[in-house]
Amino acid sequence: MAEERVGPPERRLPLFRRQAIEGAPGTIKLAELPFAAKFVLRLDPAAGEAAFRQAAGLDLPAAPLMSVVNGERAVLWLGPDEFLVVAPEAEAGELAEALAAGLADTHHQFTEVSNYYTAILVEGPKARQALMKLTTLDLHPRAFKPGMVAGSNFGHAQAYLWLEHEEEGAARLRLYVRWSMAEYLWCALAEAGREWGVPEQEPVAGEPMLTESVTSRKA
């Protein structure tokens, strides 16, 4: 009998099964985003901010809730002394061998979760009365401005929300969330968007959704 050959694993996404999807046009579209390099920071802005420039090539936020972007790099404002650095899949070596020599003599934590969070993209004009049907954050655009980041329950899922830009009413916002969570997440948001033209999406898995989570938020 012929022995069987198996080829390296395959990594995928954790929505590799899904397409990206939209409702009528001009209303919104929700995507997963391709891998990218992600690390959490915890860092003493006061103490490291300078290190890090000059490592990561960009700046800390100067303020709660916002983000810096420097070309395809970006940080994320997560708490008073953490943050969550993203730059493109292929720059993840480079940027962690440069920011473990840049911060070796500063009190910091740097650890790699480019396989723990998963990106979905939501975007259009509908993007925000979408996600609101699913979080008690504020998204209003004079509460939620460009540039901002919240972490927040999204029906059942904990994610990282960040508004990259909006123009003209349509808003392009990332949801930084477990890949544990993904699939849920990527049903409930289709859910969030149905009354749109977003086409339903069942769980491949066949897990309970617990629409009503959804459902009884609609704005």
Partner chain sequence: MFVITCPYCGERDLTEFAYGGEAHIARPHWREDMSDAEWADFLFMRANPKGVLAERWMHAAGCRRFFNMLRNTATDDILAVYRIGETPPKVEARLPATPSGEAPLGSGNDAVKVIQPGEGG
Second form
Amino acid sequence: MAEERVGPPERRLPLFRRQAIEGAPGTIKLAELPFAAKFVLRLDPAAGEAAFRQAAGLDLPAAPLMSVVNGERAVLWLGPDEFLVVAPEAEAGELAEALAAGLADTHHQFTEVSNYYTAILVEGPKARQALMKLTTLDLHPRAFKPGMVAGSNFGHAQAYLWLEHEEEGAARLRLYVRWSMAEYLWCALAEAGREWGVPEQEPVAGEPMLTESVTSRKA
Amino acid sequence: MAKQPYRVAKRGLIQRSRVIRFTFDGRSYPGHPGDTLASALLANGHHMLARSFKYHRPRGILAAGSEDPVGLVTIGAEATRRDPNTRAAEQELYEGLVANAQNCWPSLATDFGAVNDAFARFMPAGFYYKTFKGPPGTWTGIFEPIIRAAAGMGRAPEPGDPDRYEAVNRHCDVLVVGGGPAGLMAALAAGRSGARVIFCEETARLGGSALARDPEGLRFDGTPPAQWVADTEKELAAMEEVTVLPRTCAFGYYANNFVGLWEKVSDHLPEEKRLRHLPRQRLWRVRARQVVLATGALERPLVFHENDRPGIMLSGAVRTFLHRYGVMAGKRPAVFTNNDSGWVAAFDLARAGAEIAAIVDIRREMAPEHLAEAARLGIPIHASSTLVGTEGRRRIRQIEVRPLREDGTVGEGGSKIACDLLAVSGGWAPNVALFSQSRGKLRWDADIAAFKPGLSWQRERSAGAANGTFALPDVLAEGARAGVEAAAAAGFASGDVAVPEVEGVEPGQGRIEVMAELPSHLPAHRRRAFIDLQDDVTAKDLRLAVQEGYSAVEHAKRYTTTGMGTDQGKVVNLNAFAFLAAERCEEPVRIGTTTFRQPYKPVTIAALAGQHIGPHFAPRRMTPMHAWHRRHGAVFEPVGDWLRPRAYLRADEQDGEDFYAAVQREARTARTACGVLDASTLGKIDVKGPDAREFLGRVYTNAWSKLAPGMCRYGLMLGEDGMVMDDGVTACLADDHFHMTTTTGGAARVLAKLEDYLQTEWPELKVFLTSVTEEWAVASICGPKSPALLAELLDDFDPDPERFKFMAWRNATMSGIPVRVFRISFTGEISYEINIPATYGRWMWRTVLEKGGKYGITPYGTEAMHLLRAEKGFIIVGQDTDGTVTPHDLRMDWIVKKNGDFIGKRSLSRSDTARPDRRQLVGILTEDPELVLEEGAHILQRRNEPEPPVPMLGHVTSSYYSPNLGRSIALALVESGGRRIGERLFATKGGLPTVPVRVTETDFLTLKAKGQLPQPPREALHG
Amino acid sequence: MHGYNVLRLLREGLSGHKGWQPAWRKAEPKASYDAVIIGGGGHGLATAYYLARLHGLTNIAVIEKGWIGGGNAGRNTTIIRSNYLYDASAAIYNHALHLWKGLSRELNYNIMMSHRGVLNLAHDEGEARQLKRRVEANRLNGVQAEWLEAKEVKAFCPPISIAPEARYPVIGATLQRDGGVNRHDAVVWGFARAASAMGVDIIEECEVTGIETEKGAVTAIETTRGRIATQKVASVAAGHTSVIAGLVGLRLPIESHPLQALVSEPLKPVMPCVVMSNAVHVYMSQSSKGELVIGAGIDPYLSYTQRGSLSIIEHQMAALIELFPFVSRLRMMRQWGGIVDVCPDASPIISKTDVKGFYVNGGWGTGGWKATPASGHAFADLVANDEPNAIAAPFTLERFVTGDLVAEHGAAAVAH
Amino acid sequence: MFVITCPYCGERDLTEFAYGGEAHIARPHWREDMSDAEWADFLFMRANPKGVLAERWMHAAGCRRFFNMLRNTATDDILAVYRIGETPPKVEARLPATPSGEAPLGSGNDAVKVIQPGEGG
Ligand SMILES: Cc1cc2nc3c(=O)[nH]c(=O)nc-3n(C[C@H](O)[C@H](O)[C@H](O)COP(=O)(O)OP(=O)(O)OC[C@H]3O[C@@H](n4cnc5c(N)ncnc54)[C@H](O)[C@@H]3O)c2cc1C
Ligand SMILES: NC(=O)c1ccc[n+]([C@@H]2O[C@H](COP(=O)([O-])OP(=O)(O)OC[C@H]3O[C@@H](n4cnc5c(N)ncnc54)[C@H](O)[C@@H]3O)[C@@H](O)[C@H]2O)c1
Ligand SMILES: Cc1cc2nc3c(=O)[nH]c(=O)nc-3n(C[C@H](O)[C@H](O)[C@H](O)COP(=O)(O)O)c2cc1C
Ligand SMILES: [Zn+2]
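Would you generate the structure of this protein in the form predicted together with the partner chain, following the form predicted on its own above?
Below is the whole assembly, all chains and molecules, this chain first.
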């Protein structure tokens, strides 16, 4: 069965086969962001905010749909008692330990989702417009401001959208999407970018399927 | 090059300097950029371009826009780009456009279908209800095929549409629909406030009816109309927050100010000029805080004998063709009107050089200034007269005028007047389609004899002609006001918006006199006065509908099909309503209207689907190992959104392996050596909190209080109706921390349900749930060689089943990578599930296969997995259950705890649910071991079925040929199954004779181990 | 009732069609009736027709708040089939099919019953399994049913795509050859005409606003056109079943949802049969007039607005293109919505209630059209005899208490 | 196509939400002697009102929270949104003109299609 020798452990992101792509200069870029540690924190902020601050070194977002960034760490609001904590890979263990200790007396859940989610970067002056082909979120600059996070549907994929920052109309957005939907979303985003010259991304498709029912012919 | 005999010099917004060619019905014609197909055909003197639906009567063009009911053609040169039922009046002309007549055979000019017309008297409304009622089968066999072949309009294209479509979402503060004077002012006013404005216009240009006016006679603040429109458009374009969308029709006004816009992005371009990076059409899904409807007014035709000939056109359309497209639709036009609009059209035509044959007006009194102007232009006037007939086949050539008596009947005398165009006007009616779609209430306005917006139901306002305001200065002012108010309502102040001073205000339609059907000297049954010109509904048909009791407007519509064509009766419906009112001697307001439904005009199906088709139609959820599966012969099966390998067909064997052989091989290898399954798709939920155990005890049927960390337990989850909904194994990670698994297809449903109970039913429980399905890639390794393989795969790991017991789990590492290993099994075989962080999944899988090579490992798919678990008698929720099966029906009483509540518990004791003779899951063995039952086969008491209905005892839920038992096996739900173990019953086999079977326990492996499997293995065949 | 036939049509054609009479009398409400039927849809009119014809009850009225056939009867996609799973369902739907076959003649009104065949597609093994189970059950119940492999599906319905690379490839289908479509309005009008001819009062634009009871028994109804005394009230109000039941203080296991449908522009014949798919959620046929009649999905929320959400239609159109690529460039001409009353087990209620003289027929959900004559037939029997007959018995309200549901989710998964 | 105001995330499109059915149907506490009818009432019987309905929704694509909403099912007007556990606010539904809320003429609609003489509004 095995035709190739497998080497030491190698990690692959869901989109590892996909190169970063972009449209005409100054329009839109798509890329999968490299590995990072991600955790879902479930916690009643009223009960555990101080402990969290102490352990993680940053505040919980003060308002819904907001994020807090401190250096390379960030906390994104996902729900009233649900947050996405992002940190550099190397800090994952230390962060988890610190939180486990710090929140030991608080009812909480700190679950690693580094592999569950991948992050797709959508960047450029046309980023908002491209995304609006896939989501019903109001992404007008008046409505969706830097630092904001929103969970929504993007085409058929649920994902969290985070506007990291925006300079002179060029937005830098991240989409956190679950592994199994990453290919779909990537191709849908590329399709949305075609207007600005983003190359078409052939979705993985055409898997062989049986075209007859087999229940009647088992033997 | 042919001339365009009806093109007039210097008029129109067409690009005269360029001549483009198009073909209609195989003949080539010239036209200009800026033309529509209709205007270009008219410029060439071509009026007849279609045949009507029922009688196949010649049809021309009635209106100059999307409201035209009759001028339908098929566009497109290629069969895959064929667009039937395209309105010539809407289709912009481009170089090389190919149009063809439809609904006629052999040709437009000679159409055999037209014989229908000769038999029209025998085919009144609803004639088919009264006949063709032969014995059963005659309709399907004889009459229907004939009717179906005769009906329909264009021919559908061939599959394989090469074009792209897309949908986009937008939010805005103000949406302005309609680019006429009212809409322009509204957009301007709203735009100046800084509000986010979307401004759409159905046609290629802004300007609306301003472009249908003689530019000489009209000034906005001293500027000619086209210039004013252009200046306004420029100002709008410069506003950052304003989006102007020409060629964009607002087709649907839905709840909560959601409006669908349909943009034709490249339909106006020749094939080779279409921009590949842009879609053919675009759907704008607009969420507007406020909406301004400035959709203008539509002109009605008049209902009189022979009013359906090509060359009979609405007066406004005549003006549009003249001023917007530079086409004089006729050189000797006659006018027939019940209001002043016809007069204005006549004057325009006369000034442009036409010789007006006559103005026929049914009214007695006319505006003196019009009479004076007519006299000045030398136009013959026939006041208080009507038309009683027309002539001309492919184009009108004569009208017959008769005086109208005071009592509304036709007088003697009169004359026949030659003409080559008849402009008709029945007065203008506000275009209230979108308003009514928004569920606003209409108000009857007797002055204009039409409905206009009354009571708004959503955040919307109408302005201009759409609101029944017809005088241009008022229209502009109302538009501006609507824009200001809409912006204000959305929170934006615009300040004052100066309304341009209009020079050349038209007098308007004046007093309008409505006669539902114009009188005639002909006996009623000889009159052919058309109301719906597409579906061939005549006044006579509507009269018959009333006579037969189909007099409610909705009944009349359905009985006669009036307003049910592709135009949805935009310009003809009001005539139908007026006619019904007259017939029923009631006020029109009591008749009401039929329902204005979406879409305003027909919208391409692919545009509604947008980009979400083909490979983007439904996501394919993939595990990290997906690519490997594809490379190794996997045949896939959809499980929810996931694609899972179903079996791996080996290519190396001769001719390749077929599916059945692959499944047998996989299942055999998994039990005799080693097999590995990609189990990553199983749902996984991290459950944590001090009340986690309590919570599990409520959502599963069994108890969880004693499960120790390091151990796992199987659970069944029910709905509140007591029926099995999902199952899975949950591992205790720590006293307050669990790792729950669900079925692949049930994952999302289970999580939602658990959240539901936690958030709404038991908020007091301190438990958090987080989905971790894709965090882990999972290899489920089974078979006698699996312990040895595990020992090799994992670092310092003792997989010995004696010490690493069934239903335990451990942390371990694989080449240093932390993994969780579960000793759980769905096959009854020694089995391990390695869970590794998904980013290592691909590597893990390849490593397992590489290191498993020497143990003879095989990857196996879901089909072998199903087979293996059936050998052990394990259920699959959704296959062996169907939402009507309780744990007791599965004979899994052991899993239902006696004490304490859980979801679904109370349902189990309902009188029917607790019945002892319900269908229960049992094993089924055919007496012939080689015979594999069909899943879905039914179980009967008797060998020979009596006549239906045959009593059924149950059905087969799972059935396989088991390579490991050397015979076929099946699971079935059978009435009182538990009590029937050992009984001989019969299974159906399609239409073939039933086969004898034996009822057994479900765990076939154990039966075999105990020597209770009745049949010998068949080594010979499957060695 | 004047007969309808070809000769008469020809005669009338020659004399200007002056002889045709109203199809049904426009009745004014009387002070009292032996029984009152609420709802002038297909089921209500069929009930009246059979009450008069089979039970001799002619002093009855059908009360319709709008115009007859204006509810679901006027907005359904008219798919007729009887290939349901359970015996109880097979009995009633097959009975309906049997009645449909003779209805044009019986009513002397051409309801255009077209037995052009109904395909139920399977896109994966799970569906194939369920469908095959149904084929077997159908056969044993005397319901016409057969299984077609993908290639046979294509042969029966050439415009369908059976491309193996499709996301949900067609792997087979069941075919009920004597299933099909008919002309919905004609059914309504045909029943109304026949019932009216036997003396039934059909009262339109009259809304039932209250039901009076005394000691737990019905005594009268209140309507927008006055009070009507009666001891039997039969509710056949489809989408409004719960509202009517609410008038006597009953709560039912029913929820009312929007269900949408749409038609394309008319075309020359392209679709030879009816096709339904659960997985991609499409059903389509072509009407005699030429439009493709396409059913959309049900909205998940309750609503009485007779409209649904565009998103349902959008998804529907994508699915339709998957299955029928030729529709891509065609246009949607009109879309509309109806209110369907859905039971938890996807089966109807034909039942007495705790209120004496108050009978309920409802909960047909997305698929009751096909049952119209049988539903009326069975309900008439219940109203006349105060006991359910064998066909109605499994569909009483009692089943929600005992748990003896008739779970037809599989057979009714796609709205139709 | 509703706009639903999630009490946590604000205005979002219908397509982000999952419907949760009629609200305030408390699951009865388990009792041995609970009758089948009582249980059936909880399981199946619904008010299904034409008018104001208290219903549950979940912001499935967003914050995944359940919440309650008051909506007029005769018009689809959304009248209030409130959190789980809160009591429904008092609201007034805009009532359509006929008792059923449908048109006396023509097809049924939430708002009557045509204003009749003598009718206000
Ligand atoms: C879009 C759509 C597609 C469908 N497709 C199919 C299909 O293909 N095949 C199929 O079998 N089924 C289909 N159905 C379901 C089918 O239409 C219904 O199950 C069936 O028509 C309901 O019975 P009915 O005809 O009597 O209902 P209705 O026609 O709705 O009759 C009920 C009547 O009661 C009246 N009423 C309500 N309240 C009152 C009151 N207070 N006073 C007086 N009158 C009142 C209503 O106005 C209405 O006319 C579909 C339904 C819809 C909406
Ligand atoms: N002679 C008369 O009595 C009479 C009667 C009516 C109107 N008028 C004149 O008509 C003008 C009215 O101006 P107005 O701005 O109100 O109307 P308009 O007719 O000038 O403009 C309406 C515009 O809306 C567009 N439109 C319609 N439906 C649409 C849709 N669904 N989506 C997108 N676009 C759509 C049309 O293409 C048109 O361009 C005035 O000049 C008025 O004098 C005169
Ligand atoms: C089977 C069927 C076919 C239909 N065909 C047409 C049609 O050809 N043209 C049309 O305008 N409407 C057609 N309709 C839709 C009706 O016009 C109407 O929308 C529907 O009966 C609902 O009524 P309402 O829209 O007035 O609420 C059809 C409806 C059905 C049920
Ligand atoms: Zn939310």
